[in-house]
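So this first bit is one chain, no partners, the form predicted alone, shown in structure tokens.
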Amino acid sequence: MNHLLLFPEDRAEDGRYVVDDARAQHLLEVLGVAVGATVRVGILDGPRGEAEVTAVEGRQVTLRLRPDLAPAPAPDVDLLLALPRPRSLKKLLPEVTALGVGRIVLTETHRVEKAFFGATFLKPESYRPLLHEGLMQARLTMEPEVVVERRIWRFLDDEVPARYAHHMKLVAHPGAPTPLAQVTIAAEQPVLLAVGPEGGFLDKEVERLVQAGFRSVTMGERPLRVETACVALLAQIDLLRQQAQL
């Protein structure tokens, strides 16, 4: 945990924040905080900065925010993801959150097992703590929106033109002719990245994505696990953005 994520329900009437759960345990047992200590904090979907510990009572820690909180960066990559098996998704959510994804659209393709959509893990109370874990790891505050859209063709026909008209749209596919490393991405260019299931998109699915404005790109011939591919792709997109600033 590289900063403490604070929620609206933590706010007391006097404006201070009180935590008494695993976050307080981390402050007390890992960081060893005492009254007067300064800790890094972020407000969920809000600014980030520092707070002062003003009280420690048993397992409860009270903090007062410093006045110079700064806005957190807004996410600029959305992820269109063929729904992986639940255990893979559990590994993936904290990682893509830490890498700055703003919206995760979970969809069905030919190789996605329909039973995955009945998993209890798709309930917000199950997956949101993993998103928060990623935010605390990367010192971010903007919680990704998770959307289940089983009809990928509806998403491509209706939502992509309306919502993503100005995004660079990329679909990762091992057999694509263009290496991702050769793509130019401006520093401020928002991106919609499509990643397929284990085994990848079918060729006809890639063709349909291309028709919807996606550019088919590859990182090489190695087939990767979904959780590995997403992290590698997002990191490479971030690198390309940094290169555009040089």
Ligand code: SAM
The other form holds:
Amino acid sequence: MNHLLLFPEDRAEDGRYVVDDARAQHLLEVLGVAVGATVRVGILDGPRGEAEVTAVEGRQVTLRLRPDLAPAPAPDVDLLLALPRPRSLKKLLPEVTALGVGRIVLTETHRVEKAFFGATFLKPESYRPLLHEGLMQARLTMEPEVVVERRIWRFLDDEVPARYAHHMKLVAHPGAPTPLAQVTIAAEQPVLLAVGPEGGFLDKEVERLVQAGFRSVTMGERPLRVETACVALLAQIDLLRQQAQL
Ligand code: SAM
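Can you give me the structure for the form predicted together with S-adenosylmethionine, which would complement the form predicted alone we have just seen?
Let's see the whole complex now, leading with the same chain.
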């Protein structure tokens, strides 16, 4: 945990924040904080900065925010993700959150196992703690929005033109003709990235995505696991942005 994530419900009437769950346990037992200590904090979907520990009572820690909080960066990549098996999704959610994803649209393609849509893990109370874990890891505060949209064609026909007209749209496909390394991404250019299921996209699905404005890109011939591919793709997109600024 690189900063403590605070939620609206932690806020007491006097404006201080009170935590008494695993976060308090971490503060007390791992970081060994005591009254007067300074702790890095982030407010969910809000600013981040520092707080002072003003009271410790049993397993309850009270914090007062310091006034100079700063806005946390807004993520600039959205993910269109063919729904992976729950085990993979559990691994990838904290990682992609830490790498800065704004919205994760879980969708169905031909090779997605239909039963995965019935997984209890798709309930917000199951996956949100993993998003929070990613935020605390990377000192971020903006919780990604997770949306289940099974009908990928509806998403491409309706939502892409309405919401993603000005995004750079990329579909990751090991057999694509264009290396991702050859793509120029301006620092301020938002990106919508499509990642396929375990068995990959069908060629006709890639063609349909290309018709909807996506560029088909590869990181090389090696087909990576979905969770590895997502991390590598987001890291490479970040690098391309940084290179565009040099
Ligand atoms: N055999 C499948 C294929 O060739 O498409 C492998 C699919 S891979 C396990 C799952 C998804 O991760 C792919 O659909 C793609 O979106 C992404 N991916 C994995 N390796 C990739 C690579 N080397 N380049 C681009 N995308 C990759």
